[in-house]
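First comes one chain, alone, set out as structure tokens in the form predicted on its own.
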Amino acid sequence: MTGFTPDLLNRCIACGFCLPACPTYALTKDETSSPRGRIDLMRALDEGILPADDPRVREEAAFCLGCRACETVCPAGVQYGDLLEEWRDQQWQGTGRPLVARLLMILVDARWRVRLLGLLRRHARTRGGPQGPSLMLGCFERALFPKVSRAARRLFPELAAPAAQGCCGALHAHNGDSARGRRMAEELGRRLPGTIVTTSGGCAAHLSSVLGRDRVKELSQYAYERDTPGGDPAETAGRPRIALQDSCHLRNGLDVWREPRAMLERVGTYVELPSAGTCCGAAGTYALVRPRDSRRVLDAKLDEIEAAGVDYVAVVNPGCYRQLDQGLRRRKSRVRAVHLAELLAGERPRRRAQ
């Protein structure tokens, strides 16, 4: 089965600007593991030159992080993220989809199961229907990082947070079922009328692509637009040194990267990491599906974080939160990963003793 949108597939002019921006090409220096090389594979698949079960086709569909960094440097405007979704829609059907991805998709496919994920965790929740802007409760963030939604509501008490709201569908869209992912986003849009505020950069990008950017705000955007106060930047004493790990889809898909930096400068001394805008290796389910490759991407970033002499590395996405928190713990680093919402709400986790 093939089904690439011709305009998307034919837009690539094979200029090679994408190669230096691609994390997997940086690891391998193999042309096939670059956006340009993968688009060549898609064309060969589309034209019947390669069969759908060709080992290299299957490998590269899975090896790609889907970070969309290539889109930001492409002079031809190739929408690689859309092409990757179409590719995985073809490749990842039935048993072709990685087992971990299949299990996670089943888990969030029904609202009652999503609600069950956070049932025993004290994530933010409000009763009654939303009357104003709503806080989207991340599926796995509810269970893994319930403090994030609580911090968001302390910052913005006007946000409704109904527990039975369901999944936004980003997980499905990125793992071979983009049609189902779109339907789930539309359903969430009906359940949360008005502005939807999310603490997940990946969810913000997916929801925006379906519901429109006027409906969806990532938390740093929402805070920036409301001029949320923080500490006095002129007062340096006692201010923590904070770095940022961008959410790939937030930065590369929505061009939102200035806002989180502006907000962090209000609560600490901001330190820009050289690789802040490149993928940390979390990439949705990637860290679970391909843990070895994920760690290879992460290792150099951890070196940077520790060399920067920061107290915290802030994140704007739960997948990045888990990835960096686990990586720093493995190294017994004193640096702590923390979500932007927690820092803005005044929460500063203690640095780990070495």
The other form holds:
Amino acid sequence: MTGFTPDLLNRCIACGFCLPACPTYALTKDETSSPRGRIDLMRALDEGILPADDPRVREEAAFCLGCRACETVCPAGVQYGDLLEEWRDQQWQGTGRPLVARLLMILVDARWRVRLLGLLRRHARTRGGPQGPSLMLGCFERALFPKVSRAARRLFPELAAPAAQGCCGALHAHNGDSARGRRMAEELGRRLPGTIVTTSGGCAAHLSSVLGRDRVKELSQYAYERDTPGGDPAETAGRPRIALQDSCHLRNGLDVWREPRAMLERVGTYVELPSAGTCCGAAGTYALVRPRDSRRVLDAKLDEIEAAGVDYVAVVNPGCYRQLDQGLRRRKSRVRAVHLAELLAGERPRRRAQ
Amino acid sequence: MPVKTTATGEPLDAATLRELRAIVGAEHVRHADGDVTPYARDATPLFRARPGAVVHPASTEEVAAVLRLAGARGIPVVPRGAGSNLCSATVPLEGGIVLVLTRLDRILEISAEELLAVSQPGVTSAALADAAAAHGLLYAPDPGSRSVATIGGTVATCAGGLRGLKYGVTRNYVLGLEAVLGTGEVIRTGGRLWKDVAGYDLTRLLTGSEGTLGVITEVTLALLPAPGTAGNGLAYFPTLADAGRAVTRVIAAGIVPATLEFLDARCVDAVEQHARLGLRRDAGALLIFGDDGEPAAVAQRLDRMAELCRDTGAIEVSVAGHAAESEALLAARRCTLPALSRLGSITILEDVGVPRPRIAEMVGHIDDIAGRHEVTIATFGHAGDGNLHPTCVIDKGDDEAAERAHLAFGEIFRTAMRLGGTITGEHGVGAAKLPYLTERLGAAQIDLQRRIKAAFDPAGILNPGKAGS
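Now show me the form predicted together with its partner chain, since the one above was the form predicted on its own.
And the full complex, kicking off with our chain again.
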């Protein structure tokens, strides 16, 4: 009766190798908040052992960050991200969906509304239909961080950036409407017919899953392949020390993590944080839907960033940008969050005074 | 052999829940259906039973209070770490309380002077080994599930692993324990001393007792100076039996290496799909041999083992270039079991042991038994210590295949025992091996084990339905 693909659900043999990779298990040390435990809940739903309105089942569908760190350590090859989408498709119908997610989804659902989001902000834009590769402007990034698309265009003037391109649908896919999420990605693919370059790791992963990996390039991949000039790596004097926050879906879904590091090496001294590859708690809408848990996930990371003695922490996803920027501001940290595109374009935001 | 679901999950009564909450705090007692469902199983396929409540204590005192309460009310208590065991040791067959020790997750001490560590039970085996390594020390037990498994759980199951031949298993490293008995009494056995013969060796008795005698709340572990270097080599053979013969020759030549792991072609294929190390998939078997110690001695022993493999008919032999390559190889090997699930949705893993010279013979018997029962069995194992993991892969819902696997394994156990071996080398008895335990130990020992259990746990509340019950 439920909408789980049997092959996806049967893949898990419950070995538990995913437990140490899961940020929410690290918080609770409770099996039920682990990937293996959540798959058990999905199975119980599937077999009718637990009803769809079981409070813990509902809670866990929302508590999961969806970072997919469990997939990278799973020897059995469980596609947890796909399972989570199917789970939320069932649990987050109508009023079952968190209110914030519902509002955001309405906001980005129509192209004109997405355009409106960026209307007053000075994000990159070009006229006319794209001939070659295009820059995806994103839905919220164009409003929250318009400077990122401007930096990307300065780096790669060949990228077309039409404002009326819409949203990629990742938001829908991760919030219980994967069918609509797919359709939105397909639409965007029709509107931007060539290679799509995106400054958002999360969008890159979603678009790739629908349009195929060949069509989509996350900015660090695009820059890496083009061998974009940067500073001289041998020159170390005065180079900023830069850490990175991986984008979970970029790293765990697309296995792209070497490229941003390689690019950062060109413009500064790269410092690997022990938790660079683990979720910062932004997790799409998570930071808005579950602010308290989101901060619990973030806190240890902020300690780490401050202890690392870096000037910048680079991000490759707008959600992480917002999360780290706010987190560092709250702490009055001197470390600045900055998008990889800005650093590559030569921008060096000043360290905040303490 | 359909899934063994026990009709439990009966909720505890309101008064008991209230008292549990008073002991550990309300948020650490969970009893709703959704809360307890994932605790119905561990990493063992085919065994499930829902507990009535899941309790997460944070101290020895809380554990003791829970056990006093449970003892007075006759409520079963099943201690659990990460639930990564492979013998259904933590499936609450008779319901009751699953007592999860993951909140007790501090390493209390690492002493380079005394070569020991003191740890709470919820620390993972890998975290403890990493902490020891930071002091230049080695925690030798190396179970495949080290990144997940807790120290408490590995002691309670006397976990083995990839270094058994040279370094022994968990029991060789447990110096002392703090444990809470079924009565709620707290005992401290052994201590910080290597030599200590005051009284019965209860440390060893509790090690491997699978939560049936007491709940382990603190562990003192022996450490070793970390070896200077480690290296591994690969040898491909036409058949697993050939690899088995090479192992016998290596040991007969007086070499006791840190690693002698073998995998048949199916296992190599599954591991390669997961880890993509560039392993050959056209040979019948792969032997990973390796050693640690001083660099010159390691290089010499690796060369000697390579030579012995060639002499025994290896198709190809190579020695890994550097430590990272070696570690990647072993990390991939640790994932063999879960990687095998790529062949089917249920993997039933077994864990027989035979005296080393009988390995090749046992491998032949396993093939023969699998053929007669028409089941797919992939075999890998710790060839150096005679511990084999024949693994049957079947599809979920195929009850007929499950039944055939059950019969095949029964025969495999009896064959192992006939060759002077055992029904479980390192995974434990749990509920999975209980039906074969009498055959292995004899009636007198089973009876003695019951009397021992009754002394530690007179109310019979600790992990009932398992060994000693």
